[in-house]
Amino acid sequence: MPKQKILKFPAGFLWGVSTSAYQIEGGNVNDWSQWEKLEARSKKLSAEGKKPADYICGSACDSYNRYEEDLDLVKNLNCGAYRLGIEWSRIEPEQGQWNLKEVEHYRQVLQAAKAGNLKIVLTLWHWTLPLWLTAQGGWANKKAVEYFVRYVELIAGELGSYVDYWVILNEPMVHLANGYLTGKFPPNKKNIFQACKAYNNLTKAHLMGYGIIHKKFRLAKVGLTMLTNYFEPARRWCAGEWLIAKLANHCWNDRFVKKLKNKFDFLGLDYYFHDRIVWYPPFKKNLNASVTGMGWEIFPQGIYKVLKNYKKFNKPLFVMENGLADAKDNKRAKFIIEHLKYVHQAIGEGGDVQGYFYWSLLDNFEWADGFAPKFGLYSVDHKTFKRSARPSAKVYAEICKNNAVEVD
């Protein structure tokens, strides 16, 4: 039986996990929660012999009431840090009207997470929007930075204080994506030109609201989190894979920081994706040896992959999102300890890698996929919100624990 080697991260390394608002707070009236809800969505899911209800967030895991169970939760893995999000369509339900009741309520949830000797990685937008503005167009509508701006001012006035690090947007290029061109998400369009719109005012909205964090705090740390896919010419040997490949990490991992003029303190990666080219539709052929519930290919050493390509923007690296649906827990402690043996590669090479945060603490509600994917630590009983620890948690708290990762 092969020995057992033991990977030390750097001292002060940060183990976490992430959560997003919308997905575990329940209770929140949004563009998503109106979209869930529409006539046409019910008869396509009924159609596909699926149950509307499962596709609704509704009550998610009640954690807008649970947030205390959720933090001992956090204590119990032994991280040092969480990432959690504030719900904007809560803070401003109407245009211009502060609910200030619920920045109350998100100053307790801070308040205990720091009496928890939790780091805070606060997300400020993660794809959802209020109502009001979804009515005048969402991002493609160039006034939603002043809009976004506004927001980003009072929460770092109320509630600044408390936070370690700021997530402006999570994952832009997936609302873009999935939002204005495939239609898969809210808004729901299939139009290249208010792609652009969008686009381009979320890169905006980043750099007005990265100088206003650092006007109120000088020494704030302030960046994004970018979904990194890893992506490789499927024969090494073919040109026109290798120059497809490249104009994909360009357009999907790159294009968008680069925009960014350097104003962003670190960034974060959510990697999930490796996409193996080739130059005929559908451009991607992996040969998927092992996949998740969700039926993505599991590639550790894209990890590797995707931290080398964003070390020339010399910034600190965390991995911000990274984890897999699986309901019956048989892969997730075998991914997490692959994954971390990569992200110590990297360090090794001179990554300035300081973190990795796994996603997710609990059983969400995943998006356009409903409560059917299984990413938490800790199952959750949505009927109960009974919260379970799986067996790969305790793996994961001891490698927090010993800020170590045994691997073969």
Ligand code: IFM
Contents of the next structure:
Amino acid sequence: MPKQKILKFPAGFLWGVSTSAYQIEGGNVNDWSQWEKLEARSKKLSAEGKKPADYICGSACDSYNRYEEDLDLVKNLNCGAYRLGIEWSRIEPEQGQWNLKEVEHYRQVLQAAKAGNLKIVLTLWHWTLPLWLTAQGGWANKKAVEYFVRYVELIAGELGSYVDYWVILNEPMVHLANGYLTGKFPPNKKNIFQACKAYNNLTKAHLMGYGIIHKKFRLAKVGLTMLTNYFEPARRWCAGEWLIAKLANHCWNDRFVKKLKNKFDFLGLDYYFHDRIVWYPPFKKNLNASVTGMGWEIFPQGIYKVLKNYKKFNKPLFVMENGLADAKDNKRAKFIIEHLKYVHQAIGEGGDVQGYFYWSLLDNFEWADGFAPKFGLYSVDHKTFKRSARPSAKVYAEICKNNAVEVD
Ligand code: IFM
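Since we've got the form predicted on its own here, give me the form predicted together with the named molecule too.
Okay, now the whole complex, with that chain kicking things off.
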């Protein structure tokens, strides 16, 4: 029997799970739902041998109606916190017209979470936009900042008292890269000028949103999440590879955060990726000894590296997302344990890491990849919406209960 070691986490460490509104709620009408149904997209998917219906979010996990059941699942995991999102297009389906019934819906959800003694991490923007704003150019239009700020003000006023941690923007760099450079996500552009405009507007939206929330709640904890990637030179002695890795780290992980001029109270890191950088195209060559259902290399040490990298910002850090697509659930438990081992190491070396959130509670709608990737601790039958715990859910629940992880 290999020797087991128990790694204890600091008292008060926050254990949680993350979700986003669009990926689980169902019934949303926004830029994504519009794009998913385009004829050209369906044709492309069919030509690739895929079923277009599997790439339409539709009812998602029906969490809009089943939020109480979902909160029970979070509690069954012994989590002390739940990260969930608000869907802007529900709140403001027409420009300037608030749908107060939907505000009320979210109030019920947040009240139920509070009644369950859960700390709430609330995401205000997780990539989707109301159609009226999409028609005006989305984040590339400078007016988007003013519109977003109005929405933040409404949510802060109506729902702010329930929120423990605010995530104003989720992974802005992913929206910028996939929405404006590769064209893989709405608004499906390949336009560097628009990407730059959207970049600036997103930073302004964060800064103004930060001010508004703090004006209402002086002690609020307001931050954002960044999809952090650990870039390492394939050969340390190769100056070219070293330089590209440095530059990639600056552009992808650091620059947006630096633009926020210290106006954030914590940083949320979402960690999934590691890239071994080579100096020739396509500039990365991973070993891929073990990969997830998305084909992403499993590289637990990387979480330690990205946490170390963000230590320079001198703010509390939270792993707001970490997880994998694993339909058979034969890698998930080990994946979580291995990543936590490195989170623990970062804490041991003085990193102010205050929480870990697994992505995701449920098998949800994985954006352009549709329903095939299974990220959930709970599987979801997308016809009956029945949730079933995967074996790894038990492992994570033990970790959360003990505030500790057992490693080899
Ligand atoms: O599903 C996404 C989530 O919406 C944002 N972070 C990465 C996850 C996995 O791709």
